[in-house]
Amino acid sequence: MATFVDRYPEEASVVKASLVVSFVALGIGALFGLVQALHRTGYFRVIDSVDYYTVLTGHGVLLALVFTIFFLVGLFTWAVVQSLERPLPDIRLTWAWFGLTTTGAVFVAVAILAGFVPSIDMSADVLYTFYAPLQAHPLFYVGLAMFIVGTWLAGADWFLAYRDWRGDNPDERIPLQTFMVLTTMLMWYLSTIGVAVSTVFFLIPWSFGIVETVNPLLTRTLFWFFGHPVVYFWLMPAYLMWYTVMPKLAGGRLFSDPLARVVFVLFLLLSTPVGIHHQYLDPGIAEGFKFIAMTNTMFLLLPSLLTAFTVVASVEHGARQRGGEGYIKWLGALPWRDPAFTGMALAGALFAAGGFSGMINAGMNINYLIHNTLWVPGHFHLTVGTAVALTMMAGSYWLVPQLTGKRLYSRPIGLLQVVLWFVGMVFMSNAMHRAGLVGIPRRTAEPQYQSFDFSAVIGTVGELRAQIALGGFLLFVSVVLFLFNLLLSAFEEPIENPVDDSLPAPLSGASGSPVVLDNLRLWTAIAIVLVILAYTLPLASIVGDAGLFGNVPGVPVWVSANAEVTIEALTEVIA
């Protein structure tokens, strides 16, 4: 039986140039996390202080940005295609862009790490989440602008594909993969509008002079408009191989079709209008609309709690299919030593964790003892850093032979790979989460204060430390074994079956449930209705006290070629 690169060769080619992009900026990103981890920590010093924020912005831009978007784009290309079992309307189009979402990631990248090299008058330490007073160099906004204009691209393209299947299918109901990336692709559509009238509207004029000052405020709220919406971005490429791959990996079939639709709906319900919950402590927003947005965040936990259930009852019944028994011996007859799944069984164990601590940033209350703490990146580093990268990374195991044509070079290693990202996440987010309890701050490289020590309430701050620094070395010691065994993995001949990559139907198919569940129109009314509720009476506040472009003359970051300049707009910045 034919592979994907057999039956779609074309579409193949920007799925393998897609990922390749994913996987260098995965392995830049993974040695600027070593560097944080170890400096940070201060168990081994190459770069000055100053530099930590090059690193950090780094780090954050080419993991949470680059990795993951573009590791979707090409997962999405093949869902769509391998689904709707017909190739993309027009190559060219999905050539295009793929060449301009790569070129807005490749000047984000320049302006970054052009922040090492002082000679230079270029910086871009604005960190991920690039928001005012901080000002970058405007090569890196215009870069970010092409690479959401980029995914937009992509999703018409996935679009036109699913317009013309349907024209030749009027009264099928939608795939399911293409139903999760339609439905992925409206939220983005309407979580990136923030985002994108903040930096085509303020942040690229501001960064070129044309206006002067900037609300930051405004680009703030505009930013976690879409920073929240954008971690389901990157966890629906996630949830589609854990509902549709990992139960054939198992050795059995999806439990519910209807059931995967209905969550895949409440996300694009439910992801955009709950973004304020970042700026519980954000004067200037009433307490009214941050609990609001408290309220909203929790219904989210109704998605993820359907995906637990329905995942593990797809995982258990392949268990059950290859002789498992009992109530928790099943679990013995699993397939643990084939990396994607087992990758993808650990990075939803601590998906799980992820969720719980997530509950601790969402409570309006509680989120005051751990903002702006270690705890946050502790729990992003669950949730992206795990259920995210490592399904990525396990999923690749199963889906490049697909995309080559050729085994891959070791399973062993692969293996290998998948537990020592687990058992280094868990040494990293624990001690992250707990000195997050203490009040360390995240976002600084000198973590201490003057005549202040923190004290940890198990163990010590030492302790803490040492965790985090061999977490990181672990983390980057994975990412070096996957990169590696990948790489090798382009030297095998090409054979004919490299990897069965053919999809059982699920045991509950899509045809005994509402038909409404494919209305896309009607649930995307229904988004952008509660996203006007939950955001226009704050942007108006915002806006009535400080105007569209407030008066904030922003701080440029690129400090040693503009010590002067950056220290006298701090200045008027905290006067």
Contents of the next structure:
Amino acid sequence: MATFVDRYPEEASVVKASLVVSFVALGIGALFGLVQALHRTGYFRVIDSVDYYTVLTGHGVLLALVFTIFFLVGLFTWAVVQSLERPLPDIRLTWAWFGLTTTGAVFVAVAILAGFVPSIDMSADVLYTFYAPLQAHPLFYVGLAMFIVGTWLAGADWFLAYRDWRGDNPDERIPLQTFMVLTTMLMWYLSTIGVAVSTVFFLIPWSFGIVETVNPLLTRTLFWFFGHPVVYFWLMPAYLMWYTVMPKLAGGRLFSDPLARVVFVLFLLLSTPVGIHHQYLDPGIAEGFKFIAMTNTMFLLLPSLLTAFTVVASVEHGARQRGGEGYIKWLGALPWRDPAFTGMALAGALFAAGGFSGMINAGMNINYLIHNTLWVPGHFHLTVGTAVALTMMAGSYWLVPQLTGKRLYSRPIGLLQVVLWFVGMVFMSNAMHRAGLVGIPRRTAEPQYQSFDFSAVIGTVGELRAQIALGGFLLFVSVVLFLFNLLLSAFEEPIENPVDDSLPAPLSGASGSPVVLDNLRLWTAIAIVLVILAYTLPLASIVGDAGLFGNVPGVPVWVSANAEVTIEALTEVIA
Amino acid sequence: MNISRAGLLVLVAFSIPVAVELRVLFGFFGVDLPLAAVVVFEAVFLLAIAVVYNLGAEPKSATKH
Ligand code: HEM
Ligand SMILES: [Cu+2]
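Let's compare: the form predicted on its own is above, so bring in the form predicted in complex with the partner chain.
All chains and molecules follow, beginning with the one already shown.
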């Protein structure tokens, strides 16, 4: 029995290409992360503080958007092909979306990185949230639009593959991995409407100067319409691996296929009508709408708790298959030597911690305590920065050999790498959370104010800084180890079966669950209704207050050579 | 109790969040633990698992599973 690359060589090439883009972004993004961690703690400064925002935008965009989403398109392509057991309908379409997303990502990266070169009149230091009235070079927004359209085509590719399969298998349940991909993409289509409208109708014309002004609250709200669901877009590939790969690595089977389906349906329904929870402190949105967003957010705890239960149950089952016993001792029977398993398990452990700090963010009143402090990066480095990123790296140790037909260069280095990430992230994110409680702001090159001292309740602020710098350093080393391990694997000799790539059937299969779970039309319709309920009134009042195009001129971030214009624009905004 | 080498590594990793949050835990009870106490705690813990590991170790290089 041969592995994925032998069965579907063309698909394997696209998946590999996607992962290469993903990992290049990971490398650059991690370097920027290290620069930030050392700069804002004052340990080592290679850049000017003005360039901090170029680094920060690069770090956020390259890691949170490029690294994660390119990994996702690769993984989803693999998942659809291998779970439907058929090649994609037309590989030219596949290469087309790969080309479009990659070109878009390159445009975005060029617009950001040009910010380092004063002689190029281009910059996009608008942070990864691209908040107007900060104005980036048009290339940035155009690149974003291309990138998003590319992901839409990728989704179309997977839906077409599914349609072909359905033609041949009219009465079968959708294979679980394909079900996960399709529900995730439906959520993505729904939620990217927000960011597409924002960039295409408002930000692109405004950055080209076709329209003069913008309504910042409107574009912010459209951003967060997409900005919350995007976190589930990052997370769903990790969930796909936790549900379908990790039980196997642990030596067992998925505990319940129906429960997994329920979770993905819940994410489709609930991901989008919650975005306003990022805007608790935005004036111009009535408290009642914020309260609705908070309530929906709390419901989202349900699928996460279901996941914790199902995944842990599957892993425990695996351990007991391997001879594990007792209440706690079975943990010792797990395959800790396998970096793919250990990485995913450690990622899951930190995700639990991130879930708790996320509940603080989600509470309308306690959010005020930590809003825009370093607590927030502390939170999302546990979630997207570890639950997602570490699962993707760990998963690569199992996935990449299937795509290349070559063994991993070194499993011990892989194990060291995932453990190093865990340790580094414990240091960095713990200190970030605590620094946030003290009130230290995020997104700041110089987080100290004159004649003002932050004082920690326990320990000192100096210790927190040291912890952030140390953690950031360990994380960077971890990424370097990861990339070198994969690079060296490329020089291994191809072999027949580089990993055991079979996925056992779940303990409780799909056949026992209600057929309505597979009714994607129904769930999409309900999701749309929920979004309309949550967003119509707030959007209407935002547009009613300041008009579609608002009255705020841009604050271009790239006219460094022309500071007067910037200052003039700024005074206008303030006045 | 037998601990595999990889299990040992993971155990050491898990001791770090415990150590890092130890002062907060004591803080709940109004005890101000100095940084040095945390360092000592971690050192003692590492020593303890090193002892357990060596006691339980099968002949050299034997790794479970
Ligand atoms: C080498 C590992 C990493 C290090 C050292 C690192 C460090 C940092 C630091 C210190 C900040 C805060 C900067 C500030 O607010 O002033 C930050 C922000 C951020 N990080 Fe990371 N990080 C790493 C990995 C990741 C990963 C894997 C992701 C996502 C997949 C990520 C996503 C982000 C995002 C989205 C921001 C916020 C950007 C913004 O505020 O616009 N980071 N990172
Ligand atoms: Cu959110």
